[in-house]
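Shown here is one chain on its own, the form predicted on its own, set out as C-alpha cells.
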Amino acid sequence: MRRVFLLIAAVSLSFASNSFVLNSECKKCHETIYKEFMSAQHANSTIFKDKIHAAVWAKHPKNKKMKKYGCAKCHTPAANDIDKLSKKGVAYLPDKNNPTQNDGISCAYCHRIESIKHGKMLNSNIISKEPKKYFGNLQDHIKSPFHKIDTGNKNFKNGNVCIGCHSHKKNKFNLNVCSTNIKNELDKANCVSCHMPKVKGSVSNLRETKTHAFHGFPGLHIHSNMLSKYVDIELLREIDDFWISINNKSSHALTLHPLRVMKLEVSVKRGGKVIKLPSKIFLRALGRDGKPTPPWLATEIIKNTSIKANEKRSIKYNFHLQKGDEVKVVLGYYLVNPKLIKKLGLENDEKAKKFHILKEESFKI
C-alpha cells in the first residue's frame, strides 16, 4: 500500500512540476505587465491566434499527412499536453479548447526557465522543478505570497534567456532555417535590452516601482517603433547622384524569418511634384537547386540580401538632386513575402499585407 502512495505521490509531482499557471492568474498582481504581454507575439504564438503561422502550418507534410503538429516546443511550450504534441510519430493535433495551448509562451514558462541546453538542431529551455519557483531580476523586491522570486540565474542576469527558442532552428537537410545565434554570438549579448526596454508603470500591486521591464517584447510583429532608434539612415549627396546608407545597430539581421521581406523606398519631392525612385529589396529565401522551396523542403539559402548585424548597407541612386528638394527614405517591411500571400491563403489577412515601417527620414537639400 506505501509503495502505491508512493507511486501516486512521485506521479502528482511530477504533473505538478511540468505545469504552468495561466496568464490570467498573474494578472492579479501584474495588471500593466499583463496586458503588455497580451499584446505581445509571445502570448498570440499559438496557431489559434497568429495567423501566419496557422497558414504556414496548413500546409506542412507533418499536417496533411501525419496529422501531427511539429511546433509545439516554441509555440506552445505551456500546453499541459506538450509531451502528447511534441511526442514523434504520434498524431495529434492542438486542441482550441485547452486553455494552456491558447497561452502561448506563457509567463510562467519564461521564468521558469533554469537554463538553456544547447543543440545542433535548436536549443532548449531546462524547466526549474518547482511549479512556484520564478526567475527574475528585480534585486529589491519583496516576498511574494504566491511564488518564489530567485535572482541568481546568469540568464536572466545576462539578459539572453531569449537564446532557448530564438537562437537557431535547422530543417532536416541540416540547413539554418532560421537564427540569431547559430554561432553563440549572442550568449554574451543582453537581448532584453532592446526588446524589453525600462518603461514607467509598477512591476506589481504589491510593491510600487517607478519603471519595469517592458513586457510587449517589441519586435516585427507589434512595437516595432520601440526598435527604430536601432536603425539609422543617411544620405550622401554627390555631384550626380546620392547614396542612402542604412546603418543596423543590433547584434543580429534586421529581419530572421525567412517569410519576410525588408524594403527601402526613396522619394524625391521637387515644387508640387513627387519623383518615386525604385524600391530596394532586402530578403533571405530558401530553396533547393536554385528555386524556392518551403522552409522543410530546403537545401540551401538561394538568396541573402538581409542587412546583417552591425552592418552599414550603403545603395546608390543615380539621380541628380537639386537645391529645395525634399528626399524622404521609407524603411519598411512585409511579415509575409507578397509573392506568397496567394499561396498561404492569406488574401484577407491585413496584417501579412501590410506594409510596416520600421524607420523614415526625410532629408532637405
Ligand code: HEC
The other form holds:
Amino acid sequence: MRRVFLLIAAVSLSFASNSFVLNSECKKCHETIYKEFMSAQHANSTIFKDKIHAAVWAKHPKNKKMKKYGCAKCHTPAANDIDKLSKKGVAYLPDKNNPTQNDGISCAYCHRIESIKHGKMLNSNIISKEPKKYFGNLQDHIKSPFHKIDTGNKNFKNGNVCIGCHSHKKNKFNLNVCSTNIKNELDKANCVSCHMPKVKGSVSNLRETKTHAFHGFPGLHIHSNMLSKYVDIELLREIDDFWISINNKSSHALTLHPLRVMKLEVSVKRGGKVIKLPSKIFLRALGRDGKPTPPWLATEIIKNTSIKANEKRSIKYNFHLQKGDEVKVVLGYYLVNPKLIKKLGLENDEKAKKFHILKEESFKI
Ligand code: HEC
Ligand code: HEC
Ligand code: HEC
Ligand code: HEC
Ligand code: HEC
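If the structure you just shared is the form predicted on its own, then what does the corresponding form predicted together with the ligand look like?
Now the complete complex, all chains and molecules, led by this one.
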C-alpha cells in the first residue's frame, strides 16, 4: 500500500505544473501536425534557432547587465527552469543543452492554456494543472491512449488562446512596443481561422480524418502565401494619374513587429521598357525625441504608416497610363529593417535581409 502511494507521489512530482511533455512525444501519433509545426516560428522561437531573436537579445540590457532571459515567458515558455530564467535575482542564462529550452512554444504548452490573465505590461497564460489533458476543438473524436481531451475551453473556440503572448508588451516607459491591437470578432474570422486553416491530412495516425488544423502557423517567416488572400490590390485609373489601393482584410495592422518594413513597388511595362515608379514604405518606428531607438529605450512612436486593420490605403501615382501598358504591383516586406541589419550584426543572414513578396498583381490597361 505504502509503495503504491510513493509511486504516485513520484509521478506527480515529475509532472510538476510547469513540466511539459516534449514535442517529440506527440510526433508518434500526430505525424502530419508535428511535421508542419517544425516548420513554424513557434518551433523555432528560441535564441538557439531564431537568429533575429538572438541578435536582438545580444544587444538587450537584460542580457548585458542583469543576465536574465525574461523573453522566456513567451519565447521558451515550456522550459523546466522558466522561473530561474525569467524572474529577477541571480544571473541565469539560457542553456542550449536543456531539451525543454529547445521546444519553443511547445505543443503541450499551448494545449494546456486554460485561460488568459490580462496584465497592464503584458498578459499571462494560466496553465492547467493536469500535464496530460489537452484542450482542443474536435467535438467528434476518439479516445487518445496517451492523454485526456477537453473540448470545453472557450479560449480555443474563440481564438483567444493566442493573446496571452500576442496582445501587447509594454516597456518600462509604458510604451506598447509590440501590439496586435486586435478586433477579434471580425466576420467570424479570428487568429485561429486565419492562421490555422483546415488542410488535408489526418489529425492522428490512429484514425484517418480528411482534414486537420494547419500547424505551420503561416506568418511572415513561413507559409506567407497562405495569408495573401487577406490582402487585395486594386488599380483605379484616372485621366492623368492612377491609384493603387491595398485593402487589408485582416483584423490587425500589416506587419506587427517593430523590426519589420513593408514596401510597395510599382512599375509600368510600356513597349519593351520597364519604368519604375517611386516605391512606398510602411512601418511603425519606435524612438525617443523624434529619433529611432531600440524598443527598450523608446518613449514614443515616432512614425506609424503601417496599414491598419481593415484599412484600405490608396496611393496616388502621378503617371499617365496608356492603352497597352502593363502595371506590375508588388507588396512585400523585410523581416528586419534594412537600416538595422548592420547594427544587429545580421549581414550574413539572407532571410533577414531578403525582400519577401506577400502579394503580386499585374494590370493590363
Ligand atoms: C509578451 C510576450 C513576449 C515577450 C515577453 C517577448 N516577446 Fe519577442 N515576440 C513575441 C511575439 C508574439 C512575437 C511575434 C511577433 C510578430 O511576428 O509580429 C515576437 C517576436 C520577436 C522578434 C522577431 C523575431 C523574428 O525572427 O522575426 C524578436 C527579435 C523578439 N521577439 C525579441 C524579443 C526579446 C529580445 C525579448 C526579451 C527581451 C522578447 N522578444 C520578449 C512575444 C514576446
Ligand atoms: C499514443 C498516441 C498519441 C500521442 C502520443 C499523442 N496523442 Fe494527441 N490524440 C491522439 C488521438 C487518437 C486523438 C484523437 C484523434 C481523433 O479523434 O481522430 C488525439 C487528439 C489530440 C488533440 C485534439 C483535441 C481536440 O479536441 O481537438 C490534441 C490537442 C492532442 N491530441 C494533443 C497532443 C499533444 C500536445 C501530444 C504530445 C504532448 C499528443 N497529443 C500526443 C493520440 C495521441
Ligand atoms: C506562449 C506564447 C505564444 C502563444 C500562446 C502563441 N504565440 Fe504565436 N508567437 C509567439 C512568439 C514568441 C513568436 C515569435 C517567434 C520568433 O520569431 O522567434 C510567435 C510567432 C507567431 C507568428 C509569426 C510566424 C511567422 O512566420 O512570422 C504567428 C502567425 C503566430 N505566432 C500566430 C499565433 C497564433 C495563431 C496563436 C494561437 C493559436 C499563437 N501564435 C499563440 C508566441 C506565442
Ligand atoms: C500556439 C498554439 C498551438 C501549438 C503550439 C500547437 N497547437 Fe495544436 N491546436 C491549437 C489550436 C488553437 C487548435 C484548434 C484548431 C481549430 O479549432 O481549428 C489545435 C488543434 C490541434 C489538434 C486537433 C486537430 C484539429 O484539426 O483541430 C491536434 C491533434 C493538435 N492541435 C496537436 C498539436 C500538436 C501535436 C502540436 C505540436 C506538434 C500542436 N498541436 C501545437 C493550438 C496549438
Ligand atoms: C482575417 C485574417 C487574419 C486574422 C483574423 C488574424 N490575422 Fe494575423 N495575419 C494575417 C495576414 C494577412 C498577415 C500577413 C501580413 C501582416 O504582416 O499582417 C498576418 C500576420 C501575422 C503575424 C506576423 C506579423 C509580423 O510582423 O511578423 C502575426 C504574429 C499574426 N498575424 C498574429 C495574429 C494573431 C495573434 C491574431 C489574432 C489575435 C491574428 N493574427 C489574426 C491575417 C490575419
